[in-house]
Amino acid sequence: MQITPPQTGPEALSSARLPIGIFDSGVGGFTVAREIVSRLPDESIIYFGDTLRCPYGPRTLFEVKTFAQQISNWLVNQQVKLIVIACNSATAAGLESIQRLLDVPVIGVIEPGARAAVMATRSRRVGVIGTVATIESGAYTRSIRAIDAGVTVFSTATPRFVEIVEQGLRLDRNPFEDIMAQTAAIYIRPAFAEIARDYLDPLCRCKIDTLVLGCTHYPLLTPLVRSVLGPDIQIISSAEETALDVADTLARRGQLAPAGTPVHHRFATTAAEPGDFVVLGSTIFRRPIEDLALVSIDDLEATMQPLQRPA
């Protein structure tokens, strides 16, 4: 296999300098961009919510490869240095496609929560909770399993908790308080509750240990999820994990935005009323979304062109 070296000299500094691309179908990818630009404080990025084809989990996985690569595509001609799909549903669907056809580098969410909940795990028992789309994909136990194949994973669709997600923070309309702290007060409620039980009810029989969160939108509901898990399982967000991995790249490539760099950040949007998409995105981002560009279906089709459907 060639070994690129990393760039140096004047282009690898105006490389650098270039934002990072995130995309998701909607607000929940404002996690991960959140712990990015939290590790990652002099560099910029833009994020792109699909929010009028959003949520991709009930979608087909063609479909939702389809999307991806034209929002990837979409990204590329805005001049990002990396992209990072922000949504487990697509990256399950598209991240391999998307590797082969793009010159930079793609980072998927899957791959470093699996990592993270094998590290975590000693029953090697994991359970694995996400939209549809990403649970029908087997994308999870794959990882899981091709870091250690003796952990068996326990998977379950729960389509309903982005649904809850989106309540909550329309309940708590202030963009800028610290949505973490008051998500005990918010998603804590008898009906949120019973939705929980029922879908983690299973998993807990089945003597996990390790839960991973395997939808964007889910780091928001650790505390209505820890309240029907108990102390004792670890929950695992790919969040962090993708920031570690997004520095590490840039790193080894010598594309780490030099120190007290201008930040820049950007946003872009499919919604054609983007009221939502601003007031969410801003509360889990926990800044305000100011440069935000709406970009049509037809933009985005115009990227590529269209993929022959499978056989």
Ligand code: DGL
Second form
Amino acid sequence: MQITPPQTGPEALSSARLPIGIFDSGVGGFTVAREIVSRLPDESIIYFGDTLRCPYGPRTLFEVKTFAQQISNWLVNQQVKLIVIACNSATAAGLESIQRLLDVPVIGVIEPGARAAVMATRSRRVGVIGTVATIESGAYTRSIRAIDAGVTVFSTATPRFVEIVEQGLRLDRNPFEDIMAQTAAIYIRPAFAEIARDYLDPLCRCKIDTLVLGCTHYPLLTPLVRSVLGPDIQIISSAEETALDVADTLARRGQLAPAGTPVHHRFATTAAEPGDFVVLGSTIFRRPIEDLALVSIDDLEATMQPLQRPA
Ligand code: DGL
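Okay, that's the form predicted on its own, but what's the structure of the form predicted together with the ligand?
Below is the whole assembly, all chains and molecules, this chain first.
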């Protein structure tokens, strides 16, 4: 988390009314966006889903970093006051470089998840699951061990979980029902359970007492994961902890939207056909996705030149 000096005066007050920018490769980041707006009901957000280039997980870190920089620049051009990288793969690949490039605070999801895991573990044996990009980056291991070097981290890539989440969302077509309350019914199915066991049994054999869901799609799989892990292993998602970081950072900067500020959420996607983004996104976010911009890859690439600082 970045620590910045508090701001006061008219400048801070006007920037307090600006939206928070949040992005992911697709709809997974809505699990984080949902936590942020429920903790900070006076804040407006601009949510960007890079659906056309999703998934990020199998891509190289360099490629994901470039995408994350483009989207961050696009969000800055929309005048956001803070950016949340609501994607573990993009956080692993791009957080540091984006923090260096931009003047607005940038918060990722890995450090909050790592912190929550270190606070939760008693045996100091922590498991982490995520995309190939996230796990191969080693970002969780570094982040957890930077907080407590005595923790042993066992990590494994679980790429098919993203597929399972999206399949399950397509089974649930009512956009305004609370998907989080229905995830057991949607995801506890024999075919999904078999995949989950293949991924998670080896971690259980490592005697972990805490498992980090290191992908923003995965909170929807909590009941499925729980059905394999049993009752004794704690499951950590970084969404809540990230929302706390956002609240804390805005408070320190004097940039929390004043109570009663009119809220207007906006959305953007690179999808050529945004139907799935709207239906799946509103299912997770639990709010309608109405003010939607379609952004082309050319528009994103064009953001790179003017905003880069000279070396
Ligand atoms: N939501 C992304 C993450 O947190 C994973 C999805 C993808 O592979 O693009 O890593």
